[in-house]
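Form predicted on its own, single chain, as structure tokens, below.
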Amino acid sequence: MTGGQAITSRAGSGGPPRPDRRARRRQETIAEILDIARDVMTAEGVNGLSLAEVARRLGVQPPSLYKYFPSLMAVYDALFAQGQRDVVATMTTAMADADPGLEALIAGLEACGRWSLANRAVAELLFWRPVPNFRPSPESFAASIEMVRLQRGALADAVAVGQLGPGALEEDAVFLVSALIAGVLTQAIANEPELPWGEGRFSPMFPRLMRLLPAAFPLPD
């Protein structure tokens, strides 16, 4: 038994185990690296991220970062995973406060839009893949699958309550919905990146676009 294990065992007999200070410090440093990476991407563009610049801002030599991330792509992967989890949590909260069906779908997508414009650099990494050689790991991509599941569930609810026809249950229905929100965000980020959701020429159009869904998926005669 190591000394650290002995400490944990003694703490467990009289209360909660003591946190591993080294593990906690490691997680704090990883979080700081990712915060700096987001700042660099926001200032320099997603492709402008470099381990050298992250190390400079952190006040260490670049090789020191390899204790936490083996490569620049690993940093991108961690940012992708964190961003996807944030989007899913944001959508889930918004949808839970809305009526099932179209209202929940619109609420979830608008929440995604607000998050994306407030976190533009990470949103570009998630939804536009601007780094040619980057592919998210299966673990990081898992939250993307959950985001699609949320949208499919809302579409199914809309069919169940008679807001949309059965075509909304088809495989490509969620692709149409994704194209609507992605189109709005692409225009907003490209032309009005400084404006929050709900301002400017593009994001205010999203509710109008969503009103096209009953025409795209009509109720049966």
The other form holds:
Protein chains: 2
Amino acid sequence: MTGGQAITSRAGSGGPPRPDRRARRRQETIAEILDIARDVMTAEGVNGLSLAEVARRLGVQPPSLYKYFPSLMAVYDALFAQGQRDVVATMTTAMADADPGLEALIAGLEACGRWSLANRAVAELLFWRPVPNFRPSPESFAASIEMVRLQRGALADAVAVGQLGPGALEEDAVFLVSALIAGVLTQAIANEPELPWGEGRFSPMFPRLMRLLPAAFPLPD
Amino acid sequence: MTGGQAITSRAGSGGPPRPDRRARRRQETIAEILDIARDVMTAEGVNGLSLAEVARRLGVQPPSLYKYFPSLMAVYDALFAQGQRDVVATMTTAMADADPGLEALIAGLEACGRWSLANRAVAELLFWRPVPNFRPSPESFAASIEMVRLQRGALADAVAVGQLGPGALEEDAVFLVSALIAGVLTQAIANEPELPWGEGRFSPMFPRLMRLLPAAFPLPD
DNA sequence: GTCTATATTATGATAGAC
DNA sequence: GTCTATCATAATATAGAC
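For comparison with the form predicted on its own, would you give the structure of this protein in the form predicted in complex with another copy of the chain?
Shown next: the complete complex, the earlier chain at its head.
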């Protein structure tokens, strides 16, 4: 199922494929590997990921994968990095479409929740750290700092427009907020892994929790 | 390192050890196996538990363990059941020592949090369900129903004494409450696994979250 | 960039001697 | 209730042919 195109083009032109074409093909294969890896994690658990199973599903022999990733941990790292980028982009878009302040904060967290239930396995990898001996590379980790920055910005906006009190500017405000979304997500993923955001017993609690934010960071009298 | 006592007593009396003595020794070994299993999970992750490693640490050969547990999953189930009993007992005690109602609810949840950070690996097994193909047996699962019952009772008490509004009697109130403790715990375990309850960035948020309960279940006007 | 072959290591589990 | 020996399986990873 692979190589047909490349061989055809090579036979047709008589020359080797253009470098960018080869590079693009390589990127496609990498993307396919990561896609399959996500499927495997969803089916077998985050720890159940194995290069052997990925190779089986891709229809190649395990050693071939080492041309694309130097180790299993490198695959985890790529999944982590891509997932983190993906969730941050999703949150950023959702926040940009909402009024700055509390609405944007809630929209961003809700987008994070929706994404996490739609990408359960990667969300576990990102937020639960279930793989021993796996530490995300510094570059991967950088994106999670961006996530905190996003939330801090929205909290500051909410203070600026008078929706929240000055407590929301404190350093730990973001930890309180992230515990709220983490709680809903953990319960949903652990107890109702098949249900999307908005269904089940836990994610519908999210809007109610968000309505508590003004009480958590009260305006000064 | 074992067997010395039994051989001595057998040699001394000339007869076989009394059945209850043998049974007690067996229970001690089972307890020791579970103890070591907890250590292994703490060190290698919940999924890193293996009978081979337990046997190594216990100083026996792997097949010997099958005299005590029929499979690895049976060990997980025993850990699950014991952990669930343990955390429910801890919560029950903490709640009994507090005023019925909101204080008891908070004391129970706080005890659950303290226990979970002190028993990280088992808490992950209980609340995250990270082991694929592991379903707790019905008996094990029964204790987690008791946990819900405890919380519902405290919520009802809080309504009865006028601390919370009637919303706390609704079926989903316990899901909201459990999302609060789950959020703090998830963040603490994932990001600061070495820190006990009360330290770090997340578990100190718990009292602040509990102070939001009256706003979550407001009294009628 | 794919393959075969292989090294190395590990696992869960069973049979059967003692 | 312990052991040795073994089965069956699986994993990551490397060497080297094509």
